[in-house]
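Starting off, we have a lone chain in the form predicted alone, written out as structure tokens.
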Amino acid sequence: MNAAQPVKLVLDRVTKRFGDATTGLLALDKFDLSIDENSFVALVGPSGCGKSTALNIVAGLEQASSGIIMVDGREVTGPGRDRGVVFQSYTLMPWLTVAENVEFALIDEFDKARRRVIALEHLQLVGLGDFAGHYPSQLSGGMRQRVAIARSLSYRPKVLLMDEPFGALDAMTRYQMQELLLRIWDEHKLTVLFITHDIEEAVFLADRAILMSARPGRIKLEIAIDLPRPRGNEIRTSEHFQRLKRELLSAVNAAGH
């Protein structure tokens, strides 16, 4: 039996209200979540339930109205290199090459030669080693998202935060990206918090699926995804996979009402 992993990320009674401190929109209400090191957690729930708000607070891009967020026991007070973020939009700089986009994340840490070495290593990791000199406009959507992932991994964050990263991709590319992400996660032992509206994606990727209630966001249900790893696309047709998918879909539908 594996020893318990240490806790990597904690959200403790996190509340977020937009606008007026007493009458503004309550997006999160006493939201509690604990994620172990090297685990993969998917956050799902109805639209507007606060999933992205929770992720942005962990990233340090939003401030909680109250509550505490900790990574490795240290309180999060703003953005930091211990957390990498990948959004649905690729957020690449069109005037920079693929390699330069990755290098940009390292500009304060390493000299030019070292930045190039690290960038090329991570482009190889995501299967884009031959596209270092291309510009984002020359790449497909899936390839651009690979660049964004390479950039987020290049400075070796402890936690990878992903907000619907594959939501804009076609189904085939999405499956390929999911398999790529699992391979990277397995090789690099990352802690991942992944937001998705796609129930099948949550079941395929995660160790735990966390269902949020309709606004204000709270944790409504947790489902352990006890599928074997490593996982390939063939697992999607298994009866166990389909049962977990039905269970989570039923819970999501109930949460939206």
Contents of the next structure:
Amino acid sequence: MNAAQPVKLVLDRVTKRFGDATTGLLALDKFDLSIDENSFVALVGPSGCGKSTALNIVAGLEQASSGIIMVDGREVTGPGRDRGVVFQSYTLMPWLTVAENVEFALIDEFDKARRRVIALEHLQLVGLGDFAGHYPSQLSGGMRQRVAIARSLSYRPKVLLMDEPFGALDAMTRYQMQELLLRIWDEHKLTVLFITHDIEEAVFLADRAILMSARPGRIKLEIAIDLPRPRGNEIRTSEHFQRLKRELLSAVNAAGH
Amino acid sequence: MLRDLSALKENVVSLASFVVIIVIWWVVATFGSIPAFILPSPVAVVSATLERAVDGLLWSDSLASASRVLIGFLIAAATALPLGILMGASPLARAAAEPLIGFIRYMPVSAFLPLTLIWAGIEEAQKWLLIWIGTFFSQTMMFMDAVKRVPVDLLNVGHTLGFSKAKILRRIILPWAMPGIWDALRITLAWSWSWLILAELVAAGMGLGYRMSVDQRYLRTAEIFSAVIFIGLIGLASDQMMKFAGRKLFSWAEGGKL
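The form predicted together with its partner chain is what I need now, so please give it after the form predicted alone.
Let's see the whole complex now, leading with the same chain.
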């Protein structure tokens, strides 16, 4: 981590209670987080720990009960194009081709020709340059998520929010997608908040892994992932990698989950 | 799972069931001791159809009926579309209108017939009104349903891209709902024919339903058979055309949406 990088995203005492204001389920309790520009932070935790709630609040899709979200020092209250989101479920528009799905993010921003150029650029970035004319139903799950990533990058959001984007993929595809994501991140320098329940995924991808405990969602452990970059799949078997993984795992077990 | 028949086998079996029914009908009508005004033979029905086709009555009646169906159906669709979409997209509109429309939908359409005569007389407007009453309420509910089914994650994509409500409606909700809307139109077009025939049987000076009511007075049963079958054929043809067009227009929706 580079200490000179400015802070990009801040969550300041973000609290979320579902239902009744005093007795409702406390999903997040005074949750603090700050992410430096161009750093990759993974939020890890068991399902129901509030990590997706945290992401939805940052994305502006859910309202916090209290607390503040800031991007570049400015408070955000609703969804906006400064934050791109890649969802766990497949969210391509099935009536549009792959290229049109990327262009979808650019409607009313550029003319048609310019949109197409940007779309193709980003499809090449995720290795789908040859699939511009295909429809989502003709693609595998991994390819659909790559298109979703291309769509999210195409309009240059300041922060990329990823909600278990590879959660529905098989293990081999997941490894490939993780490598691809790191390559894009290395080349383009992005600020990423990545939600996952997979500890290995967090260790492989992130600069910092933050382990959450459930009900209420709080930070249980935060570790810096000081593995060298660029990282390839071979790093997974290294002693360093395994030690970081064990550290997170033992904290999970201590939590009694 | 049961294995599907081959396409050829399926067609042969389907065709055979038609042939069997017609043969039984022909045998019973020809060799049974049933009077022709109760059960005319298939031959008599075919010749009655040909006669009407040659003297032109079949075509003028069909045209009169079809244009009534089309106009009534289009008025219903044009009024049901905005309301159904609004109800699908807005929980407030849904809460306001769904119980009322759901209730009206369960009233028998035929019971509105006397009212349509009082309100709209015996001319064209009365036919359109009965078709409208018979299809508008169901169409609205079906359109609403198609719109309501848009996955929330797709809507969220629109939100995170900073789309306005109008843009989400135009770019996400409507394209998603179109195949369902088209299907609802196809189904209710067939209903429109039923309501039209009902209206024509009661009051009209032209049209397939009117012709049947005259034929009934003169016990021209073969002509009535002919008209019933002909209406069925028109319905089948329009249904197949809509299905075909739907498959062409919304090929992306074939075999599940996501």
